[in-house]
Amino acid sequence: MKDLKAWLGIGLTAAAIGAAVLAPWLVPHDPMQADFVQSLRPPGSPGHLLGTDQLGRDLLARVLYGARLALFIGVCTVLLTALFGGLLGLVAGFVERWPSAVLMRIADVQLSFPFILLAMTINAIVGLGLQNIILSLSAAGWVVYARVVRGEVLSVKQRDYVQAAAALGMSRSRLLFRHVLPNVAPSIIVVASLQFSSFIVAEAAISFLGFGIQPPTPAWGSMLSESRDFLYVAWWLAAFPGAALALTALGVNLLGDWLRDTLDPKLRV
């Protein structure tokens, strides 16, 4: 069952990278092109596989070159987040004292508000646009990863190796980043994973609501949005860029526990 749920991750995860990275290759129509009328064709019609929205465009281009931009987005936002989260929680786990105690603070002080809120609105203080909607995610984002590193370097640094190392005389930042942060990577690997997915969430949610990409850029949540005055009469419109979602969503869950289960040797049977 795990297998098949490794394999099922994997091969969702590269599917949704495949039709990221090909779909100039894959669709002829340019993603943006309104031709009204080939409005709201329904799947199946001719040149349009998964039919038209209400501006005549490809619907099937505008799923894939979303794909583009949920992936670019989830990308850059787990880079920032882990580096950020990652450094701020080896830092005040290694040097403990009050540094820790700062940080702890200003993360539960962040966990108490709603991730997706606390983004939207970073956002809507910051404006709109692709940039600014990854600096509020990552900006929304980061506590994880210093948390759970913080909480990983504290354990790491009280192991014999680690005690001889100190006892040798060598220095503090070549026994963090040579003992202490190697064993600490997994951690940052899974959480990272896990994590990818939530953005990619996020990320559609804040463009539905309007305070992320905006329209005629494709991305999956504010074609969401585009579709809900049309859901009776182009069921197409939401269910492909929803599928399209979710199934991406799934399988990169799907990896993270695979990840998990495989990194943490505590889950090892």
Second form
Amino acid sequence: MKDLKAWLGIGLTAAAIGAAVLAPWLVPHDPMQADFVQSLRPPGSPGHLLGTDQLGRDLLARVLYGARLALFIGVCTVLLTALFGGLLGLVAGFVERWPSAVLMRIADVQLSFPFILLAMTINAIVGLGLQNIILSLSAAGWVVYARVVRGEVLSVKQRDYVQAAAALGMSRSRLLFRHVLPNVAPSIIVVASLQFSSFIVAEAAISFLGFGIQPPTPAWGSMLSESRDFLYVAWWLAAFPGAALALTALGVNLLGDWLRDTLDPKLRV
Amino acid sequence: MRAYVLSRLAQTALVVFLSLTAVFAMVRLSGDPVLLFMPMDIQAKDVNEFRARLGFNDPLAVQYARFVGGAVRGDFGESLRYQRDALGLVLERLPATFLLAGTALLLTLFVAVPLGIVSAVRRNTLLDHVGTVATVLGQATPGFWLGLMLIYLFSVQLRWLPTGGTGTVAHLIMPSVVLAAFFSARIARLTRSAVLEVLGEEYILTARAKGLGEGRVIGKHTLRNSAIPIVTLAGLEAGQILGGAVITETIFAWPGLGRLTVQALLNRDFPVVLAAVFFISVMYTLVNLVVDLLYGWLDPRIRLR
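Return one more block: the form predicted together with the partner chain, after the form predicted on its own shown previously.
Every chain and every other molecule in the complex is listed next, the one we just looked at coming first.
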């Protein structure tokens, strides 16, 4: 059962990455090219495996290019939050003076607000588009890393080998990056993998609500948002982008669970 | 105990104040809400008059002081769109959100917790495997997609349920199921692992060894001891349900706080945004306080300070 889940996770994630990388070679159509003669064709129409949308754009092409956008946003956000949140947590756990207390209060304030609503509010204020959605998700999401990493650092720095290295006169920065960081790294990786899917789902939700990525860019969230107007006549416009999002999230979740069980079984996020 | 509650309430006030300040700062630094709100053919002097009336011409510090002064009295200003008191608009929407979130939370507790318990007690049976698959799928399925698919099935195809709106019990079914789905998955999963952990404890072995019936072993010894992680997560999730409500209310045109917030953000109607932020962060922190108080009741070993 466990192996099955891990393999399913690896398979689905690999499929999503494959779709993202190989999109131009997998479908001949341009995801933005409208063709009004061919509009709202159902799945299985000649030349359009998943059908077409209201402007006659090929749905398969749009779903595959959507994978590109979703994974790009997920990777950027996870890297940004892991870097900044991780670094802040590392310092907050290691220094333990007032900057640490201030940082944790900021974290408390952020956590007093639902994540999706926070990211959406920030996005509505800073503006729409790819860069801003990545920024908004990162600004809302760094807290988790800061908390987890700080907690880990607090426990790791009590260990004998860190104390011994400090007693030998090792400089603080060397101590932090040579002895503490490598021992905290597994939890950073686990949190990153578990956060990844919540970031791509949040991006889709925010774009669905009318912020974030705007049409005609083929993002899964904005495609689903447009599909609402055609639900009575074209179910496929809602079904396939959402299924792609759900399967990607499922794959990354399973992969994350497996990483946690292997690297850091006690971690709770 | 009383001192603890008082200090937590003071902390809540501080957190709410800080989050309002943060939103106020972001809103004021992000551009001119007035220009975005005016018709295209307006004269410059009318814009200026409107700005002066709403106080946007004053220095930022003065605006902030006025905002804080108003906020403590519950006055967040007038909605730019509806020309009405922003707080009143938010209060009007609260009952609908409470109804939706409450139904979803009850649904979660009555479905997810029993499912988790049965999965743990009947570990590795068919039922456990089906439950595991359902929770894994439930966690990965985005609520807004589930909502669209349910609308397609039950409203477009079968014509059993209305696509959106409010008024009857039929209107409540799909939104609350969608809102509950995601949370149920997480809570069922956690309940299963919490119950499994307790079932491995020695006092359970003792209880069984002294001939206690299985009903009492599970019902009394196991459940009470596995309640803490479940209550913790349920509390955290109760807050996140507000976030989920934003999306669910938009899909099903449910006239609640979440939909109001989305529309206010889209319209850049910032007095309403600030009033909504205020209510959401107050509710969220109060739910967490109630959860912390529940710990003391569930596990008397925990002392609240």
